[in-house]
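Here we start with a single chain on its own, the form predicted alone, put down as structure tokens.
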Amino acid sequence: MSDPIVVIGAGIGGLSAAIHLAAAGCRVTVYEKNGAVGGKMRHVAAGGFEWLTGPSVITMRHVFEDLFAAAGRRLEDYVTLVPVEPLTRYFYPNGAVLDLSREIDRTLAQIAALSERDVEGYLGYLAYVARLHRVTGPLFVYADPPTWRDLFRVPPRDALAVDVWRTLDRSVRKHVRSPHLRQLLGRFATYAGASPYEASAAFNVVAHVELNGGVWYATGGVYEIARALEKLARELGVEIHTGRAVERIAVEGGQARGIVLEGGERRAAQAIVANADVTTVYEQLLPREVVSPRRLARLVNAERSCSGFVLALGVEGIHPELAHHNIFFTSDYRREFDEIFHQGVPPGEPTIYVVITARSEPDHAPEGCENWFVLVNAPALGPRYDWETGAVTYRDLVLARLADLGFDVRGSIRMEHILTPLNIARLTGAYRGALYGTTNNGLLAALRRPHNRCPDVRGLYFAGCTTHPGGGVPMVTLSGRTAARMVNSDFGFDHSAIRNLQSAIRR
């Protein structure tokens, strides 16, 4: 029997290279060093309360519909995605609430009250982004890494539409006027890790998919998709070992030959793909001999994306004002970023991010009570702030903060789980605790994420969050199928599967 391909990681970018191989007929193991499957998607409970501490939002339905299909199989089978409505509700300090709705009417309602000739500001700022998706999508999501090359195949009408020497904040100022709005736009940079000031207009694409496409949720929680992806992966022969740490991947002549396990153990492979971060691997798996120390050096030094700070809390109380996803923001949102992404400290006036699954299953929470899973954007780990001293007194700034703005629950918290960038760099292997890798700050940052394809080490692949198409639930499954796709080319394997799926998901 041949050697297997081994997935390092059993994050959802892991599992969907595992499923897209194995259903194109390849003998596949996964070595996953926590106890259960998902990496950053977590499930967390403790009480009676249940947490879900990754991703909370879920777009782009189709990906998992189209990643089922590659399969054969459904995904209504194993996993129910049910609309969110309000999409979310965003809180303002001056008092605003706005709801974002799946119901388009009343949303622009919402909007007029706001700003009356903003009505027709977000309507074209919708078909924008919806012609950016229809640009980019091929370019930049759905297809293999971009070079410069690809881009020059655009035509020049298209061309002028991705807008990349825009940042993303000046675009949204060509459409809308009210600082609420534009506030509530530019925040669809943080879904990439990045700041709006800095990211490209390019990543305006990313509201695309959630305003005109939808949030859902996966009944249970949204773990239920890490699963559902297990129980798939399972049936189609996957060997899945968790608690099972890969101490260095094993290179001969230039060429991935297999694994070492923690303990000593070694388990050869066909190939490998890694999913994990890439700065991760290459400082850390790889033999430093077979690596480019240019490569290295440029990943290490890079800026990285942002990180978060995360309360899971258990909460005595019904808050009725509150949705299933709400935003309260600060009043100033361009320090936030200045202090996230330039002085390298958690910011004094956070927008903060508070996510309630209980309202969508009541019994995620004891009867009177809420689960609350509070996300704060935080700066990558660096010298300066210490989450080792500072994480409770964080804690306490983002409470009160809270309570500021009308919700004090610091005398109603009967559970409580609190992980910070340094945690999330222990748990996930994410370099420097860095949500996304490197950032995607900066005009042409979609044309530097590292490739899905190794270039110092043969049979070696990436998949994930901090390689190509980037950060996301679904960004990272398609991350998953465009690293099968390369093993199954490369290697000369059976991909008709893959292909197939290839000419089904661009839309």
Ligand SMILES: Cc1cc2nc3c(=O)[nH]c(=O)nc-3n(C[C@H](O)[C@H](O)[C@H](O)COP(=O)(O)OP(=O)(O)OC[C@H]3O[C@@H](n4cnc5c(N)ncnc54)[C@H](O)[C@@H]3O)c2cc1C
Contents of the next structure:
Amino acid sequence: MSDPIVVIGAGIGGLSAAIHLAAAGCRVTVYEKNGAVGGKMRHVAAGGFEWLTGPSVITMRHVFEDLFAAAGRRLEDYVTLVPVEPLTRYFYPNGAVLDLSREIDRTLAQIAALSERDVEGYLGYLAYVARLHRVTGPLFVYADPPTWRDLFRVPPRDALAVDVWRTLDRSVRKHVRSPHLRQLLGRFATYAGASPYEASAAFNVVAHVELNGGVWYATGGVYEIARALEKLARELGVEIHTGRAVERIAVEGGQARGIVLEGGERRAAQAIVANADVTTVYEQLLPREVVSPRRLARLVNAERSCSGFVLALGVEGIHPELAHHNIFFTSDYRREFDEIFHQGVPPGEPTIYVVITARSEPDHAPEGCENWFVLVNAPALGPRYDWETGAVTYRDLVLARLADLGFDVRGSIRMEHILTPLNIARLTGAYRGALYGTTNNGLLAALRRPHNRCPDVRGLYFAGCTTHPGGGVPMVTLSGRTAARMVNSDFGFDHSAIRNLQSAIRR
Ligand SMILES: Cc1cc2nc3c(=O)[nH]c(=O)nc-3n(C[C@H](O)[C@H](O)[C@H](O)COP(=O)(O)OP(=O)(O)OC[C@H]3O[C@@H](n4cnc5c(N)ncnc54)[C@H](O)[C@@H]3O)c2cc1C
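I would like to compare: after the form predicted alone, may I see the structure of the form predicted together with the named molecule?
Now the full complex is given, and it begins with the chain already shown.
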């Protein structure tokens, strides 16, 4: 029997790569260092509460449908994705509240209350982001990493219309005037771990998938998506070993030959897909002599995307003013991003995201209580803030700010769990705890993401949020598909297996 393809890490990108490879008839083995699959998609339970301490907003439903279809299955037979309404409730420092709704007329009525003339502007913005998706999607999202040559194939009319040489904030300003709406639309840059004042307008595509495509929640909790992918992978014959950390990648003659597990056991591999952070792989898993020193230095020294500070709170009492997803905006958005990306400190007056899944899932909190998942954008780990000593101080700051905003839960917290950028780094191997690897700030960032095919070692590929096309659950799912496609094309695997499987299932 030939050696398997080894996947390092069972995050969503790793599971997606494993599923695509197994569906194409390959033998696949996954090694995951944690006790469960999912990576950053996690859930924690204690005292009758359940929290999802990772992704909460799921977009691009079609990406998950396509993944299951590639294996001849139907998404809905494994996990139920239901729409969330409102998408998010936004609270502003001046007391204004805006519900972004799936129903456009409801959203427009609220925008009109803020600024009558922004109704047209918002509709123009929705048309613009839909066009942006049509033009850039095939290039930056759904295909292999783009090259300069690909960019020059974009018809000049489209290239001009999509405006990618401006920052995201500037392109938003062109469409709407209300500072409230500008802040709301600017926030989509954070879905890529970036600043609206520095990321390219190309990241407005995130607004398209949420505002034009909708937000989904998995019945039972978003972690059900990880469970569904694990189930599908196992059904396809993928071996998944949890609690098995990979210590080293064995390379011979410039070719990846296998892995060494913690404890010293070796496993041969035909090819390797690393779902772990690209920089961590370069710095810790690859032998130094096979790595280009310049590339390693570039990866290690690159600016990072942001990280996150999470509080999972079991709160007594019900807060009917809060929806499933809630955002409390800061009064100074520019300062927030300056603190994160330039000063390297957590924001003094942060924008706070509060998710209460118990709104949709009563089992997630005991009667009369709520499960709050509180998330604040934070800088990647660096010398300016010590989370070992600063976590509790920052927790107090976030809770005091919520109290100032009218939600003082300090006396009613029954259970509590803190997750800092340091914990995120330890749990998932994220280099400096950055959620999406190297930065997406800068107009050329999308062209600079590490490639899915390792340029230094043949037979080594990357899938996940630190490579192409980027972070977020749907994007890493696509990343797994891209990595699998590259393995298949480099190794010339026979795809008849998947065709046979599909026709067998149809029969
Ligand atoms: C707090 C938070 C909120 C988020 N909110 C959203 C959201 O609302 N919507 C959204 O779409 N996305 C969100 N994201 C981002 C999303 O969760 C990630 O982009 C995505 O889950 C990352 O998947 P991945 O495939 O890159 O793998 P990761 O989740 O990074 O997993 C990598 C896996 O590799 C394993 N690994 C690493 N090194 C080794 C090794 N040496 N040996 C074995 N295993 C190893 C790790 O343990 C881990 O399980 C959020 C993330 C966080 C942290």
